[in-house]
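Consider the single chain below, provided in structure tokens and representing the form predicted on its own.
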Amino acid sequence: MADRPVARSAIAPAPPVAVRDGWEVSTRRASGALRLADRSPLAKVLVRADPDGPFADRIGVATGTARRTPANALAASARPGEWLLMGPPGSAGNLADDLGAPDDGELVTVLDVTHGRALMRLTGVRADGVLAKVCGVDLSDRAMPDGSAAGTSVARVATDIVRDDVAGVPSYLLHCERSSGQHLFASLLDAGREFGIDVDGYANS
């Protein structure tokens, strides 16, 4: 039987490296606090319909900010009338399905973006500051709490940010166009050094 063909992100795995859920990832474990992670193997799917449309309300995700469905999905939205999904690898199908049907007359665009976007996870207490360094856009956590969303310019790079803390550890979810992916995740890096940042590697979410 033929080998299965392998997904690749835009982002240099760092070793080692290995097949996980047909993509190639890196499997290294970050010892640090400060922790940038490639998540590209993500389902991405990114909908658009009138912001004051049906759909809106029963998505129920305002502009600015973002949710965990109850299929666990995580739904953003850093726009008006735009929604970005995010849910295991693979599961882009039944993000799409568990949109349901559009009401009767309504305009709504379903996109599976997964392999033209990039995304990457930061993580600890010193994120903030990181994100300081290459962006203009005040992110503490008066301005930027968990569960918020935003669009802006990360290191020169169009980028959509969503704030989903882990066990309580602020962490921000970075959402590029692929081309740019490598470029931001090397930025994040240099400017996270001071902070002692560490590459992870893969995980399903």
The other form holds:
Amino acid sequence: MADRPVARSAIAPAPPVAVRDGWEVSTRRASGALRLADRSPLAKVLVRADPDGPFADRIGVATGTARRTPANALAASARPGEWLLMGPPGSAGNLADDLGAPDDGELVTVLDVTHGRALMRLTGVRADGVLAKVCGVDLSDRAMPDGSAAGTSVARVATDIVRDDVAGVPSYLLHCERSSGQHLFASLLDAGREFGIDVDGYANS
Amino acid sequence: MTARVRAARSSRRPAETPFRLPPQPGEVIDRSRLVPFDWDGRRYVGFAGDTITSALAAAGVRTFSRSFKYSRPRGILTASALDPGCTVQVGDEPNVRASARRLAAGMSVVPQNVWPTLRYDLRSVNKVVAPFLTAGFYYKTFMSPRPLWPAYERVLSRFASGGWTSPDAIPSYYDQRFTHPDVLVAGGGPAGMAAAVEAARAGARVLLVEEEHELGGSLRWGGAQELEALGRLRADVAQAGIEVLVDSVVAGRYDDNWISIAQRGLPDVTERLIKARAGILVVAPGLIERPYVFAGNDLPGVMLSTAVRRLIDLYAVAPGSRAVVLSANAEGDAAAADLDRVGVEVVRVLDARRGEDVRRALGRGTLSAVEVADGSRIDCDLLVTATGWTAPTSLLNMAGNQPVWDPLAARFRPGEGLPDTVLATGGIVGDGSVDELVAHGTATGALAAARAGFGSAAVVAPLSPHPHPALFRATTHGFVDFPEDVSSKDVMAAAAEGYDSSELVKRYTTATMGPTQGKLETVNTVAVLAEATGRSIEELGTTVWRPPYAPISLGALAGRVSPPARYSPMQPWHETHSAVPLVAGEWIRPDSYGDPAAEVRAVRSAVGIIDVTPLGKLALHGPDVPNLLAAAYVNKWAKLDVGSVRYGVMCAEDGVILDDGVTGRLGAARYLMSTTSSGAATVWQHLESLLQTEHPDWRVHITPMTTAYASINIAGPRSRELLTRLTDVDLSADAFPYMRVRTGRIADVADCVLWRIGFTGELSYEIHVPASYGLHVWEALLERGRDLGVRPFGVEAQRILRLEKGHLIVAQDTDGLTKAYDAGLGDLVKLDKDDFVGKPELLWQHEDGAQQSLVGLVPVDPSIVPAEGCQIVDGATGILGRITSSRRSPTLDRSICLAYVLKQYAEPDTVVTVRLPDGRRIPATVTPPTHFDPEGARLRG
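With the form predicted on its own in hand, show me what the form predicted together with the partner chain looks like.
Now the full complex is given, and it begins with the chain already shown.
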């Protein structure tokens, strides 16, 4: 029998590498102000429901927005009737349970897509400049303030962008289907080269 | 001669710079920073801030290129990006505009397309036969006889300008960027800067784009008053928080203010294409000085007044020693004054406003004298002309505006009717003092901001043009288009031949079709045409200006060349185990691990595993999933039990096969559908379309899960034995029969899905593992199956295995015309269903009968493997069918095929003729599609 299962992200970890929370991750620490980090180990739960139904009211996140839940999960809705909940590694079950059961007769789909999506975080005051090289969406504070979510194309990959600032510094979560994760990560590094982008390692939030 | 050889021959002692002037008030050069470079094999030294031509002009270089058609020597005309005779090669970069490119240390600059040298170009023999090379010569001469065109092409390519690129050159870095300004100002002269400042002060996000290396426009080469205004405006721009792009040009305006900008001068990027979605576009390009047409107007030493002022005031270079000035406006007068101020002898100023004129410029190679209209001859090395202006209305034209001729100002001006999102300001609109231009720009900026939603609406007072004499051509003929070598005589000849409109003359003579795209040439061309036809310039109008306004490199248009690539979770293992990569759409897959035949034998005799992650997977959830399946597939789905799997075929409305795959029922309302690897996106779109347009009342959620799972097919007689070692699922034949689905743990990984299906014809299990554990499970299978002889197999082995079994691949064994009945899938089509996509067409085909059949085919000579696509022919030329798949079967030790043949040839044992690519014809025998284990005993074991 092989060793205890280790989960691996679609994005090759930058050395040094270690196992944290059951995932093989990079423990590198970025030195620059502009940082790109793989956040694929975060639990990711996809919810589909009628955007005007009672379950949507329960989630309470309007299309195009994102917000933190009391349990510090992040709920984002990049398109009508669809939400992505993100939480610490291994919390997918809790995220789903916290939603509760739908009312009788309402069709609600809850899927653990932790392993089906690549997730990365781009942080820094020049993060919008990096994205502007690979993404056609207006990322200005006016059009996409903290707490926004949008589905678009980044580096020619269908990607959802969630603006989730960190301590007042612009920060974007980008998630795409898993198989394109390495390409998207590499494209962001390429685009960020002129701004001094650096790869940051594992964090569970 | 290559740039490298020229560089090697370069003299190390730099040339003197006798034409460099003492410091000038507005100079842009940094005299503390010397920049050495090579030109045509000789070492020169300029200053930081010099352009290539300004540095060379300081050393007395007058000739920079040879013209396209007649190989005439050409020098500085405009001293700007438009300079038609100053296109050079810099290292491996061709077509560099030397009057706009700043010097960089170590630059190796050489002239383009001279043979053998710039000074003695043998192609100049063309000028001897110039009378025969008039307008239309190319069309008339090289169109026939057609077979000779390749020979013509070889000769003509020698004359085509364009420089060269080396295959050894280090690829340059090009990229793109998007931006969304509220107001985009194209042009950083006084009006453009003022507009940008005012819009920014109103709260708009402003992008200011300037083609030159610095903001300022004509203020930069003005006197003390202009320089003071320039300083003030630049300070305002800096304070207003405006994003400024210099050495950049707005190249095109498209619908909804989608604007392309070519940005240059970045430290690590050769050229960047910026795609801007602007709220309001303010067009402020200023004016372009127009050349004058007369004999010898292209001789090096003939310059526009703005070129003279640029050289003196920006670069501190004396453009000559002894000058004649033909002036019809204040700029010409200022040029004469500048020349006098810096010590250039101004022999005579001809005032065109009083009817004075030149007749011809004289000289061999460079200007040596001017013949004046009164017949007098003046020796000189510089002739300055200031005879009028062209308003570059290109961007307005792209916004739908037609320029109109203003006879008073003798130039085209913007016409009536612009979209609300486009405004114009500055010289393109009218003339005025610096203050008047700034005032117009300020008002326009306020209006732009208001229209973008910032500040209150503003009123823009009109800016009228000043009267200007209409001067286009002297009494002699000269060039109207310098880069294309088109003369006024050519335009007149074209008119005489009936090409009597602006558009026709353009295409017949190629006037305005060179790199400057009409900015220097259009007005003179139209004016000469008017003269030739007796019609007015108003009547003739201009040609239509289209993007790009300025040349853009192909690299910038392409951007970063990194097409999306998709990888399976097992890719790291494949890469370290000699996998031969196969590019399948965006996916990178292992084609084989070096020996596909051995991989096939392993599957047939023991067990193999293949990474099939790209297989499309859709999670279906909801009470109406059975309805959706019944509508999408041609077969029935109402009675699919939980735990069962069924094969299905989807057809489009026209009955053509769209995709195939299996769908399993995991729970009461939960299903997992698999599609072909290439069909995943198509099927998802197809199903969503069905739900959203045809059956919005059906309650189904479709979620793509293709890469949520790592998918592995375990195939071979020992596959059950292998998988049993790793899973808690009961794999016995009774507990888990063929075409069933189970969920469970594999290699300690929970939530795995197991199908018992077979594409290879062997006992096999397709497992879907949460993707992040794919590599773990893959490695566990190989480790635990070592004693069973397990080995990985790639796509090529899988294709052989399924061909032996006679399974078709959609898009390989079907095409855009293949209907279900053609492919032998008629038994699946349930025409008794109420409805499904493609039913009417399939019903018709069922009644009419398929015209062709998918059959197996074996060449009589088993060693011959006909190429896929080979035609099956009859004795003459008739085509009876085609081969869609062919391989050598390691199992059967012979070649096998799948093929379509007309129905009457589809009976087994029919012998048909296959035409090979080399023309040989071979006999082959029709068989059933299944070449191996037709009973399916191995599959169901």
